[in-house]
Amino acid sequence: MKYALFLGCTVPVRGMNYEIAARKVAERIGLHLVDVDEFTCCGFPVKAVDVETSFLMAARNLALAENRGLDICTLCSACTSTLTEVNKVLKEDEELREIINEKLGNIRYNGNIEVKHFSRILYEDLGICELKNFIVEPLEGFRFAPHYGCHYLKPSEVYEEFDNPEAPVSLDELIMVTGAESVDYTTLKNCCGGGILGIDENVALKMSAKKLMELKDKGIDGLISICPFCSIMYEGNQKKIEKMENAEIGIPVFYYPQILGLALGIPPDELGFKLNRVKPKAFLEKLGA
């Protein structure tokens, strides 16, 4: 299976250890990741104040990746909602499609072409069952707890209801093929906040901190996240959280390639461990145990 990567804005410069682990773990079980270097930023947030202009910007990478024959896998949950919906109404709306071309020049996007999150390739292209096969170091005895995001799910017709917004299992299932436990909590749809950080940081961190509270006491050895900005509310920002609760959170937030990685035999140095912000030394001294 091939692919053009779009790595959008964000984890190029803040999830790079989404990139890191997610290249390895491609490579590992067979998804040929083609990157484009003419990919721009996906328009996600221009749409609040111009959509035409957003959907001129997703139309181009769109274009871009179909003119090379292929289908766009997707790290960051926003980028796959705005380049789904776009593919989408574009497909659907001749005249609107004519139009954006006229304005995209010297590329012409033609509506042969899906969008996918690379979890989502992996639950749905690759398969539980076929991902199973190349687990060879089950992560036993771990409890993650996932985090679904606002934008892998919704809107749910846009994503052709893959997965069920409102009682999802797709990433309880790659938690769960990895050997792992997955945890159940009361907060597992809420919103990270992510969206109105700009706007008011305190209810942005009050919305994250929610989640964080129920969890500390969990017992999980990781929060697990599909989206990089997710991962900067609940990991870059888990020690304002902590100061604004004064309480003592130290989830590590992990990616899930990450933990997937480890579980296909990949050593956690090339996986990016490293760079998680919440250092995960116990979870990294349980592994080697």
Contents of the next structure:
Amino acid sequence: MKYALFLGCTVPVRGMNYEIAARKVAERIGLHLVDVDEFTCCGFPVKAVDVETSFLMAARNLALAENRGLDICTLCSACTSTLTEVNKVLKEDEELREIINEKLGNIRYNGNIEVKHFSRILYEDLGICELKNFIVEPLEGFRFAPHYGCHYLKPSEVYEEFDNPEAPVSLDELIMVTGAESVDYTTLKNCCGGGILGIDENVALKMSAKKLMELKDKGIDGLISICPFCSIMYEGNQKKIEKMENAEIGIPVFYYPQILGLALGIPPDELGFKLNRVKPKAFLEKLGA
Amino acid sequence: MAISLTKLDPNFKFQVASTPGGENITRCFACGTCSAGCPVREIDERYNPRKIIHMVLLGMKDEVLKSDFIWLCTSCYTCSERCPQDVGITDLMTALKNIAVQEGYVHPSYIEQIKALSSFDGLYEIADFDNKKREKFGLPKIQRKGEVLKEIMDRTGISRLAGGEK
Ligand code: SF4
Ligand code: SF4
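Next up, the form predicted together with its partner chain, please; the one we just looked at was the form predicted on its own.
The next block holds the full complex; its first chain is the one shown before.
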């Protein structure tokens, strides 16, 4: 397994714990991640302004990976959906591909690579059975709530239906393979609201509050995120939400590779827990770390 | 809101239908499935995707393009997944935003993002401070020059929104 690691904008600055843990986990399970210095923003932020510009940005990133003969591994779900969608369209529509290549000028994309989210690689390329063989410190007695977010699975037509957005299982299974329990809850499929944080903070925070307010009484050890935007909403903004709702929430939010890393036997201090904003003190104590 | 007949633009729905993402708008039969599942509507009643579609079909161009609501869609795709007519509402909302930009209504938060992308090739600057922190945690240094995306945005003309060239 060899992929070009696409970090995007948010992870390398505001989600270093995600990156740290993902790289460590990759090393353990034999997933070779290659850094490509020339990658830029995926193109997602300008989609609302001009779809063509976002296509050009995405296509350039796809071409950089293709030139190295590599598929792309993403960490952020917004990058995942943008790159996956543009990839699918450019593979299927040769005419548009030529137009885009023409506009790119100095680099061209031929439609020969795949784009996959880190979690999807674990789930599909490695598989739950294989992953199980790597587990040495099962997280027995821990209970986590999965947060799939929107763009990891939707729009479903670009994801070859590797999971069902209306009844998803992949992240639940990835949590369960660590030995922990994956907790079911009503607001499982809720959107974090991150996409409109800059448009209307109040509405965005109210959206993320719904999930946190349900989860606060569920006795969970943490909410499991696979996207830096979702983490910013549920973790970075949790204090604001507590104030808005006039309630104590105190739910740690972990990136999936952080808990998988623990189950793989990677010491907690190598998994970036120091950078988690809601301090996971109780969690680390329970772990005996 | 009262509809002023004199201001209706019967061509608006064709303009939308010929914009990438808006192709399927005329398929809508107003069932309301999109609005029922919309998480933004759950918080703010004023935001209602079915109503926006209806306004487009009626030709209420100014009201749609000037409204704050089109910017409130989070692109969660819940509606797109459930629409029985495959209208593709999320992409339709994107198309409406693209048209609004062409007609001069761009939400200020996007201007900030375009500025950042032109300067840093990403939404955030990766300063020396960040790279020091990255080094401390054993992560490779990242050097983005901030030239690539500016050039692309100059070419497509969206740099002008941030007061750049063209
Ligand atoms: S779900 Fe589809 S058909 Fe129904 S109102 Fe919404 S856009 Fe129209
Ligand atoms: S994509 Fe936009 S309109 Fe559709 S359900 Fe989500 S927020 Fe509502």
